[in-house]
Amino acid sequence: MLLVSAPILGVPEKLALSKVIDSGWLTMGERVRAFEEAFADIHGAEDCVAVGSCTAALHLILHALGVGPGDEVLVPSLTFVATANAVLYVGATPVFVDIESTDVPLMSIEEAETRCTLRTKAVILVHFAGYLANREQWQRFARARGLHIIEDAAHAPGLREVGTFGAAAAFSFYGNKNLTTAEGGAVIARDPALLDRIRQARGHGMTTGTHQRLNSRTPQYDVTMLGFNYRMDELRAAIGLVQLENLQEWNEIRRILAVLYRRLIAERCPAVTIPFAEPRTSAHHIMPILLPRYATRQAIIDELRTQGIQTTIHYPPVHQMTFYRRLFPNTNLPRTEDFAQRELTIPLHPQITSPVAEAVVTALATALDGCARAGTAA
C-alpha cells in the first residue's frame, strides 16, 4: 500500500536511540535541550520548549497567555480536533470561523471580523497543508482588537516565517509529520518571559527538573504555578535531532513533488482543482485535491485502494463532529463544509518518486472516468 504519509527512519535513528539507552538517562536531559536549541535555530528563534505533543503545546500557550473561562478564541473548523480541544482545556470557548475559499482553505479574516466580540481574546491560525496564512493582514487584525495570535504550525515545520506571527507557535512531531519523533511537539515564543512560563508549566510547575537538580547537587525544588506533565523524553529528542538534519531536504522534495502533481493533474484530471493556486510559502505537508461535484468521493477512495493507493480526508469539519455539534448546534460554515465534502488527500512524502506520482494521477484519472461514466449511465 502506498501510504498518504510515511516516516523516514533508519540506522541513524536506531543508533541515536541506542545511545540514549546506554546512557541510562531517559527523560528531560541533554538531548531534549539540544533538540530545543537546534529546532529554535532552524526557525531563527532564540529558544523553544519541547513537549509531548502539539496538543500539549497549544494548551500550554493558551494557559500561559491567561486565556480562560469567559474568553473566546477564534479557530477554524477545517483542522484537527486538537485545535478546538485545547481551547476547551483552559475553559474558554472556541468560536468556529469559515475558510476564505475552496482555493484558499485558511481562516477567513472577513469572517473572523464578524465573529469577534468583546470576549474574544485570541485567534489560532492553522497553516493548513503547510501553507502559511497572511502574516501582515492577521497582525493588523489582531493589533486593532488587542488579540493574541497563536499559530497551529503542525503542518509547517522548517519555515523561518513560522513563529513570527504573534505570541507563539505550536508544532507537531507525530508519526505522519514532515519531521517525526513518534509523538512530540514544540513551542516557539519570541517573548522570553512567556516561553519561561510555558517551560515551567510543562513539568508540573516545578522550578527545576530532575536533570537540573542532578547538576546543581541539590534535591530542592518548589512549585509556583499550576503545571502539567507535558515533557518530552530523551528517546524522542534523540530521534528528533537526527530528523532535523534532513528536514530542509525533505521539505524541498515535498515541494518538487507538489509541483509535479499540479502539472500532472492539470494534464490528466482537468476537472480536479488543487487549493493554493497562487504561489504561497509552504512546507507541503499534505497534497489536498478537490474532486469535481459529479465524483463520488468514496468511489474514488475505493478505486485507488484497489490499486494499492491510500487516500484520506483533511479534515472532517470539527463543528460537525458529534461532540461539537452538541455544544454549538447552530454553527454553519458553508465554505468549510463544501471544501470538506470534496477534499481528498493523496500520497505526498519524500520516499515518493516521479513514476509513483504519475501512477497515482493515472489511477485518479481512471477513477474519475468511472464516476463520469456512472453518472452518464444514470
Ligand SMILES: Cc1ncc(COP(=O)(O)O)c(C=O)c1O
Second form
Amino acid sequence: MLLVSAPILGVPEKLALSKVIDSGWLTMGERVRAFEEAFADIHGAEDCVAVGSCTAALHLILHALGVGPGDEVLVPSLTFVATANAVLYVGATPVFVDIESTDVPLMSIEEAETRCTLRTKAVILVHFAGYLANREQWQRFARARGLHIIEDAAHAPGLREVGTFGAAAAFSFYGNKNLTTAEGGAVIARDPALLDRIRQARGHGMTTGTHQRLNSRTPQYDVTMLGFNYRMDELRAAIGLVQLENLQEWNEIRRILAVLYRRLIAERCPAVTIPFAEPRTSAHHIMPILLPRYATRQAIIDELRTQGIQTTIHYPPVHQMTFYRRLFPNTNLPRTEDFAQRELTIPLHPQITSPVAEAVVTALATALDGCARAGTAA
Ligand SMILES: Cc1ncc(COP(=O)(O)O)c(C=O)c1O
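Rather than the form predicted on its own that you just supplied, could I have the structure of the form predicted together with the named molecule?
Below is the entire complex, every chain and molecule, led by the chain shown above.
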C-alpha cells in the first residue's frame, strides 16, 4: 500500500537509539537540549523547548500566556481536533472561524473580525498542509485588538518565517509529520520570559530537572507554578537530531513532488482543483485536492485503495464532531463544510518517485472517469 505519508527511518536512527541505550540515560538530558538548539537554529530562533507532542506545546503556550476561563480563542475548524482541545484544556472557549475560500483553506481574516468580542484573547493560526498564513495581515489584525498570535505549525517545520508571527509556534513530530520522533513536539517563542515559563511548566513547574540536579550535585528544587509532565526523552531527541539533518532536503523533495502533481493533475484530471493555486511559502506537509461535485468521494477512495493507494481526508471539521456539536450547537461554517466534503489527500512524502506520482494521478483519472460514467448512466 502506498501510504499518504511515511517516515524515513534507517541505520542512522538505529545507531542514534543504540547510543542512547548504551549511555544508560533515557530521560530528558543532553540530547533533548541538543535537539532544542538545533531545531531553534534552523528556524533562526534563539531557543526552543522540546515537548511530548504538539498538543502539549499548544497547551503550554496558552497556559503560559495566561489564557483561561472567560477568554475566547479564535481557531479554524479545518484542523486536527488538538488545536481546539488545547483551548478547552485551559478553560477558555474556542471560537470556530471559517476558511477564506476553497482555494485558500486558511482562517479567513474577515470572518475572524466578525467573531471577535471583548473576551477574545488569542488566535491560533494553522498553516494548513504546510502553507503559511499571511503574516503581515494577521499581525495588523492582532495588534489592533491586542490579541496573541499562536501558530499551530504542526504541518510547517523548517520554514524560517514560522515562529515569527506572534507569541509562539507549536510543532508536531508525530509519525506522519515532515520530521518525526514517533511522538514529540516543540515550542518556539521569541520572548525569553515566555519560553522560560513554558520550559518550567513542561516539567511539573519545578525549578530544575533531574539531569540538571545530577550535574549540579544538588538535590534541591522548588515548584513555583502548576506544571505538567510534557517532557521529551533522549530516545526521541536522538531520532529527532538525525531527522533534522535531512529536513530541508526532504521539504525540497516534497515541493518538487507537489509541483509535479499540480502539472499532472491539470493535464489528466482537469475537473480536480488543487488549493493554493497562487504560489505561497509551504513545507508541503500533505497534498490536498478538491474533487469535482459530480464525483462520489467514497468511490474514488475505494478505487484508489484497490490499486494499492491510500487516501485520507483533511479534515473532518472539528465543529462537526459529536463532542464539539454538543458543546457548540448551531455552528455553521459553509466554506469549511464544502471544502471538507470534497477534499481528498493523496500520498506525498519524500520516498515517492516521479513514476509513482504518475501512477497515483493515472489511478485518480480512472476513478473519476468511473464516476462520470456512473453519473451519465444514472
Ligand atoms: C494541525 C495539527 N495540530 C495539532 C496536531 C497534534 O499533534 P500531536 O499529535 O503531536 O499532538 C496535529 C497532529 O496531527 C495537527 O495536524
